[in-house]
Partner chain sequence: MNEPVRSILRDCLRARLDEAQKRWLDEQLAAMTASPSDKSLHVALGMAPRRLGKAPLAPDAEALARLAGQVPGWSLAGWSVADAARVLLLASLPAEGFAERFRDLCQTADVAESIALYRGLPVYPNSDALERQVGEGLRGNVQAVFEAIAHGNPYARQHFDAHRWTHMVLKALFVGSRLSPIVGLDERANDELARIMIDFSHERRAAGRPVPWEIWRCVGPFARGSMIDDLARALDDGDCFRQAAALGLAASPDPAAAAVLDRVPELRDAIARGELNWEALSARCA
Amino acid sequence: MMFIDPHAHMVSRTTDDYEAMAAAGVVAVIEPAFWLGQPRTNVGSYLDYLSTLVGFERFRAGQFGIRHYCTIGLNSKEANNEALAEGVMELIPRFALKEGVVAIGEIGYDEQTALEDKYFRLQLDLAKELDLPVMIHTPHRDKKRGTSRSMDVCIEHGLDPAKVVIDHNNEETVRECLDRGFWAAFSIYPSTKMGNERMVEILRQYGARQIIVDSACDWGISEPLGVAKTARLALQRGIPEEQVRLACYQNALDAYGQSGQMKEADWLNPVDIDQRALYEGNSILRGGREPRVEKLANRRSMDDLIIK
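Atomic model of the given sequence only [the form predicted together with its partner chain]:
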């Protein structure tokens, strides 16, 4: 089975993670622009970060047979630094049309301040102007209200809910997301956002329509195999394979594919030019190879002592 991890901060992860993800069946990742775990102090570091997302990280993922896409945006935490935010807002139109940018994101609320609200709205307008999907980060604190408010503002700005992914959902927020026609994403992030046993129960209760599973793996204690492990657990616990495929692959492709920048052919049948430049040949159709599954590299084991 092929998987997409549509929320993964890969700049924080090692090559071992890429290897393990590829071995577990992950064919594509989407890396949302976010903060670094600490606030940036100037727009220059933001510029270099966005350059990395569309540059070296894209190449790096390709070396492991994984397609890398990203979303571009000013995150809610850093929206509170007005000087920084103004500078970043000037950069965003410049980066939003780069190759492989599948959405404006992750944007939304953190503390739900006036500045967060201002830059959230400006970026929603930009997404509309550039005809790009949106990835919304919902707040950790006051989550239920913050999630409803995020959707209200999207509607107020005339966005089509079918082009907006509401991320970091939980049992309390999912119903409203689905009812209002938004994509409901869940981050399988240990101890905080969502565990995968809970996720399986949500799939059981709601089915997989509009549901997207991601890992949100980043610089914290997180799990780059979150999508693959959830898929396996769901299958073990009797969720139909088609629903697992929707939640762990197809829905992310449908939602973010609306950008025109992400197609199944990218990994199934890459064009020669692109394959030579950016992507270590792991194509399934062209190479006649089976997708790589469940062959976890065990590079962290002390049993394998030799380093060549």
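Right, and the form predicted on its own of this protein, after the form predicted together with its partner chain?
What comes next is one chain alone, with no partners or other molecules.
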């Protein structure tokens, strides 16, 4: 079975992760623009970061047989730095139409401040103007209210729920999200957002229509095999294969494919992997390493499926 991880912060991950994901069946990742864990001090660092998402990271993933797409946006946390936010808002239109950009995101609320609300709304208007899907980050605190508010604001700005992915859902928010016609995404993130046993029970209760599974793997304690492990666990627990395929592959393709930038043919007819290739004069190889991809799947075990 092929998988798409539609929320993976790969700039924070190693090449081992790309190899393990490819060995587990991941054919494509979507990397949302987000917070680095340390506040950016100027708009120049944001410019370089967005350039990496549409440039070197796309190249790096391809060297391991995975197609890389991204979303472009000002994250909610840094929306609270108004001087930085104003500068970033000038950059976003320039990046949003580049090759491989499948949505505006991840945007939304963190502490649900006035500045977060301001830049969330401005970016929704931009997504509507550019006819791009939207990836919404829902807050970790006061989640239910923040999730409802996010959907309210999307409707207020005239967005079609079928073009909006509400991410980081849980048992408290999923029903409203589905009932209102939005895509409901779940981040399989250890200890905090969602474990995959809980995810399997959500699939059993609601089915897979409009549901998307992702890993949200980043620089924290996270699991880049979250989608593949959840799929295998779901099959073991009796979820029909077609339901697993919808949640771990097809729905992400349908949602983000609306951008016109992401097509199944991208990975069904892949380009050759050639690690001798250079990106702006630089290779992914270091220290005279031979340009061959080793089979390292055994370095990441798929035997322990539970993510608590």
